[in-house]
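This document starts with one chain, in the form predicted alone, laid out as structure tokens.
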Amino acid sequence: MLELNGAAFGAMQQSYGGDTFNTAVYLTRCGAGAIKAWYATALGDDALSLELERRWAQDGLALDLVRHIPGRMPGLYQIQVDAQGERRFSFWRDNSAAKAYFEIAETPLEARIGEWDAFYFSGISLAILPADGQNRLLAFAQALRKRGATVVFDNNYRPSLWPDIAVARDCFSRAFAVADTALITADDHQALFGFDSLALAVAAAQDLGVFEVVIKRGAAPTLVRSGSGPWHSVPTQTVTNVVDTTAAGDSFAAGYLSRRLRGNTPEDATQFGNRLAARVIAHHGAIIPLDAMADLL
């Protein structure tokens, strides 16, 4: 999506992400060369469209599942950040090309799906879908786990993206079944599935059945569990000036999976999420310069 970031009524900085978006580039620049990251969506024809295409090419992504809509524009957001960094975000995306990416018989991520290894998926890519669109992503993510590769599901909760709890419940349940590794944030699962305190939103994320899993508590150390060990206590890292949380979660994702995908411990796959997610929150943005991240990759 484009995005805005800024105070409103007041000076604007113009720029480009969204939470998927953020992870495929930070998975890419992780991967050191070992992982190439394809991105699934939806642009228009229009100048704006080309032009995010030309960027996120440049951005080390493979482009060939994109789709282009006549007639349909990107979506926008804004994000307003207070003197903590904590963000606060507004969407137009109701038009959004991304929203019409499964009307068609068969798209490209689909036509494809005995190619990829694995598979990542957020809440957010579920609540831009209308319910048929919805169904489809969750069949694929279905089949290909079937198939062997790994299915991610991301539990970014945006309450404003849904027309009704109840069908952001049902949608995240089902995503949940579908997946081998669940990244949970322990506060939007305590605010989507209305726990009473973030305890018993840990609890119950613990509790979820899927295979591997990692629960993001903010400063807080993360918690780790695959399969039937152990759970794994993760310090985080401490940052003395936060400057902007945006893409904190989007980033750990891909520090995590770079990790992970190359056979890395859950633990040490952790820890470097933690690491990468320290390092983009004391910058500006959701995509921060890759020189000021080059010392960990």
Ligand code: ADP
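Here, rigid core means the biggest group of C-alpha atoms that superpose within 1.5 Å across both forms. Numbering follows the first chain given and starts at 1. Worth saying up front: this structure is predicted, and the values here are computed from it rather than measured. First, how it differs from the form predicted in complex with the named molecule.
Annotation: Cα of Gly10 displaced by at least 2 Å between the two forms, core superposition.
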Contents of the next structure:
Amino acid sequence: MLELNGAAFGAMQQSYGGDTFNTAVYLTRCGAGAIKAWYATALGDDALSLELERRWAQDGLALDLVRHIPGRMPGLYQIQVDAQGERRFSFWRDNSAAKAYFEIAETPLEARIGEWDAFYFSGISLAILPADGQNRLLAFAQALRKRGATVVFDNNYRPSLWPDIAVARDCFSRAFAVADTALITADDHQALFGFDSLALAVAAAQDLGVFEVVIKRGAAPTLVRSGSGPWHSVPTQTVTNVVDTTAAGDSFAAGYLSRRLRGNTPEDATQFGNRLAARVIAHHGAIIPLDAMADLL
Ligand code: ADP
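Would you mind generating the form predicted in complex with the named molecule now that we have the form predicted alone?
First the chain shown before, then all remaining chains and molecules of the complex.
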């Protein structure tokens, strides 16, 4: 999505971002040349779309899965800091190009199914798609997993993107069923499934039946388990100056996957995800400058 940062009718800074996009950028950085990230989405044929794509290429993403849909536009959001210092988001994405990604007989993502080692998608990927697109995405994930690739689902739950919570619950349950790895933000799991306490949400996440599960709980230790192994509790970093929690979970996912894809243990990968996320929340913006994280790579 395009980002406009600034007050209404003031000067606004233009940028771009989005949850899976942030993860793709951080994954490329953490992969240090050993991991290539393709980003599958759709843009229009307008000037902003073309400029976005040019910048994404500079970020190091492989873009040959991006569709260009004439007449559609990228989604847009505005961030404004209110009088209390809270960030407020406004979105214009109801008719975004990305929503129409699957409105074609076979997408480039599906056509090249034999090429992918891993596929990462989130609750927001599902939320923005119409029902047909959700079905296509989940069928693709299932087929990919059958071929031996790793399917990773990140449970970003944004209630405002779902007209009906029952539909969201059903869609997330289907996503957990096709995933080998679930990255769970405990708060989101609680909100979606209506648990009375965070402890109940964590217990339910531990019981999901997904092969590998990571449960993130903000500053509290992160829980991780793979297969029939034990649960590990991995401390987060102490961050004394949290300035912007945007992309905490997105960067965690990238850090975690960058290590898992290179054969590190789930505990090591969690520790690295926690270190990267701690660095990201100590800086402004979703994508922090590369030199602010260079010592971690
Ligand atoms: P999300 O961004 O997905 O809502 P969380 O708030 O659980 O997720 O945060 C994701 C990760 O960011 C955590 O697992 C942790 O590594 C890091 N993190 C978030 N808040 C803090 C904090 N206050 N101190 C240290 N690390 C944090």
